[in-house]
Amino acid sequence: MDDPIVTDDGNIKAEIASNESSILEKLEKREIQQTVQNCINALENEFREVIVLRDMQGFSYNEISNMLKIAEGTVKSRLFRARDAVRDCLKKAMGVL
């Protein structure tokens, strides 16, 4: 299959398929990212700030607790609720419900 193709002008090597994502795949990925961002933006501020600090910026529960001056348990509770709300929003946006 990878052998050169013989023509009247000589040998021409067959093109190898690209490993790069197709335009359609790139558009779908961008659309999903925008949907996720819209769901995060729709959260109340107290939930949005913990999900951004933890899941996007990678801070620990303790660091977030110190930054926001709230108990670590409150951070975990808000994060659970924020993730749950984002999950529900995504299900609705993707037509899964």
Given for the second form:
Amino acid sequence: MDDPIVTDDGNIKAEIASNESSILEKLEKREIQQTVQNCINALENEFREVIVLRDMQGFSYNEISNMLKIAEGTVKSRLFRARDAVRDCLKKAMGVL
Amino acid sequence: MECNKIQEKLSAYIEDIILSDEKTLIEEHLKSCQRCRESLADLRKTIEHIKNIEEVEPPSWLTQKTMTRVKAEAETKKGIFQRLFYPLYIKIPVGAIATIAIAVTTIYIFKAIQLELKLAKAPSEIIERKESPVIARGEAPSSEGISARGEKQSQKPGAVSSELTKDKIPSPSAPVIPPRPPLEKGGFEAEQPLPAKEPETMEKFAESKAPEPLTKRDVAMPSAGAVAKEELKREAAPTGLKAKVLAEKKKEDTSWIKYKNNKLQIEFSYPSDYEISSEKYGSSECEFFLIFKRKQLAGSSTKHDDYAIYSILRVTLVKSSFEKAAEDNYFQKKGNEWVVLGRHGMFNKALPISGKNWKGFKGETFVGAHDERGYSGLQEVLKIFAMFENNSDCSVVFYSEGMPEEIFYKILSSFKFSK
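Swap state to the form predicted in complex with its partner chain from the form predicted on its own:
Below is the whole assembly, all chains and molecules, this chain first.
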């Protein structure tokens, strides 16, 4: 199993297949991330901060409400509108999600 | 339910933070509505995408830049602090100088107050002490007597310790004429006669007087300096009151000024804290008077201070008899007694005093005191009258109000006719 693979140019050492995604996949992922990032950046400040705190950094509604000194209901509605905006933005940029 | 309302709730639905009946409603709607299903899927994907964003590593310069700003801000703050709190090498000397200045000021103020208190206290204390034998003999002081006297009064006259009596008797400064019979009658004020106590105290008086070698002074006045020193010892020793000793010392420190009148051929010395306030010659040979007042102490302009320093000395030349001269100077004969007159007809018992070539009376009474604001109330003062009799020529009368007794006697002992 560990025998070298014989090719025309000589022997190649056998290697274990990598679990890493392919370069293409990586590129695609990076592009999507860039798009998402751009969409988030395009948001207004008050929407951006809730989406970053909730979806990227994973704080709870209660924590966000304390941090931003706003009611939990406000956090919810802002989050919904922020997500909606990001979704629209991504759809425009990528066509299909 | 309309689609847009459902879509509004989708976000909460995804996170499962929604009421269960709403949830059922949404789920039922989703089954029938394609659009909303897509919307939900898109939302899920969006969230997924957002969650997948790699944490952006902040550029290395950001930390540096932020910290620089923080430092800059901190330094400006420190600048203000520095202005308020100078470095130690400036702070310590400044602090030390301030402390010294405060201490010096405090001591200065304290001393000034002390001095005034002493001056205010000293004469009254001496008067009190001098007067106590009188009280012991059953004398009732004026009803408005000061509280200290009141306390003494409350003791049984007979119970006044013999040592107190002894203490008083050899007083060289108050050379008491062997008490005249009428004076021993125990109070001239009819309301308070205390004849019963009299013999007892008389006995003590005689008893303590007899073995005292100091009684010699009754006959011969020692020199002024000696009198003052003796006085000082006598005053200070038995009481042991520090303040009093200090007050006495202070008194001895005051220098004396010689007054010489070539026209009248008299001379005597007076303390430098007194000054001549008026000097008048009359038309006839024996008409002259001289008034001294104690100088105002610096900063003593209040009612209280004036009250404390009220003190005058009057020197007059007269051509009248001793009794007439005494009556001209607030002493009066009532029956067989001599009394000292005060304000509103108040009077108090007078004690006869005498020296080498003079005699007179002393007594404490109330007078109306005035200051620059007008009448300031009743003040108890010691009035002393002394006369150098000169039958062939003018007699010289010394009269003082509020002057410490020993100063008065010192003035008398310095007096001479320079003829």
